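Take a look at this single chain, the form predicted alone, given in structure tokens.
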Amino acid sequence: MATINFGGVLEEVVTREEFPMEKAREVLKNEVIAVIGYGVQGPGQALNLKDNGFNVIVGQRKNSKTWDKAVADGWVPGETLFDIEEAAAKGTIIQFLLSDAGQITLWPTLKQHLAPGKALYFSHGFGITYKEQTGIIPPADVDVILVAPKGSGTSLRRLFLAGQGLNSSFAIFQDATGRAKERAVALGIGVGSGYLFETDFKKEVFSDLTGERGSLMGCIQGIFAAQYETLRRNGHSPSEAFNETVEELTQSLMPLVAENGMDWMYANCSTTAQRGALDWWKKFKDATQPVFDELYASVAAGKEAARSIASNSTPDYREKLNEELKELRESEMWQAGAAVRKLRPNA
């Protein structure tokens, strides 16, 4: 492993240059890894997984347009496509990507077919750490591993096909085989990361649910809608609205900060963005750091997980999901900005 300086603080993380490729093949040469679920992760890892020459055959619900997808994929069924038992008995490594609400239904199901010395694999510490609520506790006769890209699977894919990748966390739970962390490294490397940092599971749950609630989805939508609103009660337009809101920031300043940082995107605006962004960013900060502690501790009292299971398990779960998707896409806010894409040159 390397070692490398986050911000003063000294962390260990595995680069493709100490475990490369042909590594991970060797070290996975005799195993079956069996995708459960090609729904939002399965379809990406999956696909990366047969691209970069392992063993993969995926298990599915026949009859499901997930089942049509993956055959559309290029899966073939009774050959690397079976239904989820099946796929289950042949895998010596279970990739459990279903929902997690979907996990949940099937454990009973999956947890037959986990013999000893197979692995059990997630990519989100969820089912593991609050086992209270979900009731997924594995045999001890297993390895228990997590790789968690940090992304969709869409952008996992994508990447991994414009030859680049996303950078994954890495979790042991239970090394049974004495093989745990090998397997867990190769399958990272694997599915196209393209570095690996260890966590457990738990601080991977903690810091996703923080992550997708706060910054990375539920707080800018948030901001988003707050500083629109502001604009427009104050007289301008939604296209003006939304494009200092919500344009400006994904297609031109976002892109600078990812490549080389927050002081190289202020680096490269007017001297006058600057010294607002740099009077006001702590402003924001004391602002919704209280809701950042609420929102991390109502995580670790596992709130979220209950709100998630208990929403996300109803049989009307989708038909409600896409009603709350509706509010959001036909808000004049995101109707704006249809209208804003359309007017991209080259678009």
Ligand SMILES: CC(=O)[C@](C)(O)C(=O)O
Second form
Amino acid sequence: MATINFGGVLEEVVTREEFPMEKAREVLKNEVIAVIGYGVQGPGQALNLKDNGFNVIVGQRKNSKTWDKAVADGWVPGETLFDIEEAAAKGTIIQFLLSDAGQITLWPTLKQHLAPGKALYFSHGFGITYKEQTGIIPPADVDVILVAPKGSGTSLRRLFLAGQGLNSSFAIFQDATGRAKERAVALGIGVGSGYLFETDFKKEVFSDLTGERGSLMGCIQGIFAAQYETLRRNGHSPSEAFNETVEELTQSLMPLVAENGMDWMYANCSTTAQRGALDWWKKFKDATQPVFDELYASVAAGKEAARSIASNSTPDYREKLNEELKELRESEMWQAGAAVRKLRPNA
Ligand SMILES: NC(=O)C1=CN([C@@H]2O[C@H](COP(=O)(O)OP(=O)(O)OC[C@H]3O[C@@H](n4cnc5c(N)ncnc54)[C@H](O)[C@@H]3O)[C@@H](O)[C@H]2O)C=CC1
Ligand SMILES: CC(=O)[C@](C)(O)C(=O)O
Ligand SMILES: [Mg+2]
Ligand SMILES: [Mg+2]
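Having seen the form predicted alone, could you now give me the structure of the form predicted together with the named molecule?
Up next: the whole complex, starting with the chain shown before.
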């Protein structure tokens, strides 16, 4: 572990330098890693592990679109691709990467394949933390570990192919073999993480649910929609409103934030912009703080989990989500966005 100063707070993290891929391969050399589920995280983690030289198989429902996707990605039925139960039986490490709601349905079946000494791996603290709602209570003689990449499985794969990596958290819920930590860290390195920071299952799920409902996904769409509406109400064209709300942010300003922080992005804007942004950000913070506090409380009370389980367990959950995504896509703002994207010089 390396001790790093994060803004004045010292934290122990794992980097690729002190835990190189060679070491990860050594730790996992006798393991069969069974990746169960081939949705978004499944492909990213399974393909990265395979390309990094680990022994990986995929478990997926036969006669499904994702089974076909797995075949198209190079997994071979009967050799590296199996139905879920067969893969779970073969795996010594079982990466449980079904949707969080899907994990509840499969749990009674999956737990039968958790022979003593195996490791049960999650990429979210959801199933374990909200056990009253999920019923996921692992037997005491298996390791229960987590590696949660902080981003989409799609980005995990893309960044891996570009020679980069997403940061991930890792956690140990249960150490039955005495090897839980080295297994978790080796898997974290193997799936293509940048650096790894330690957490516990509860903190992982509380922060993750807050982040995706908040500034990463929910809040950002809310803020975009509000500003776009104000501009449109005041007679600005869709093109002007979209550029001033989204396109400039994603294409010009966020890359500068990613590169060197907020003050660096500000410093590369006009002094007029800097004056205004420095005056207004605190007002936005104050306006949204109560919403974030409400959100965190809802997460901590298990209400967000309940809502997610209820809506994602219905047979037509995918169609319903797609309908809502369609509504977003067809809103004027995002239709304007589609037109703007087509006009990008490299489009
Ligand atoms: N989507 C992402 O990039 C991220 C996901 N995670 C976590 O990783 C885990 C996997 O998430 P995703 O990849 O988004 O899952 P997903 O929603 O893409 O679903 C994964 C697979 O589960 C299958 N599935 C769903 N219900 C099922 C059932 N009842 N029986 C059998 N198969 C079923 C789906 O067909 C799909 O192939 C979750 O715990 C999630 O919170 C963590 C970080 C990011
Ligand atoms: C991509 C990610 O890490 C999220 C937003 O938390 C998720 O997909 O659940
Ligand atoms: Mg996340
Ligand atoms: Mg999440």
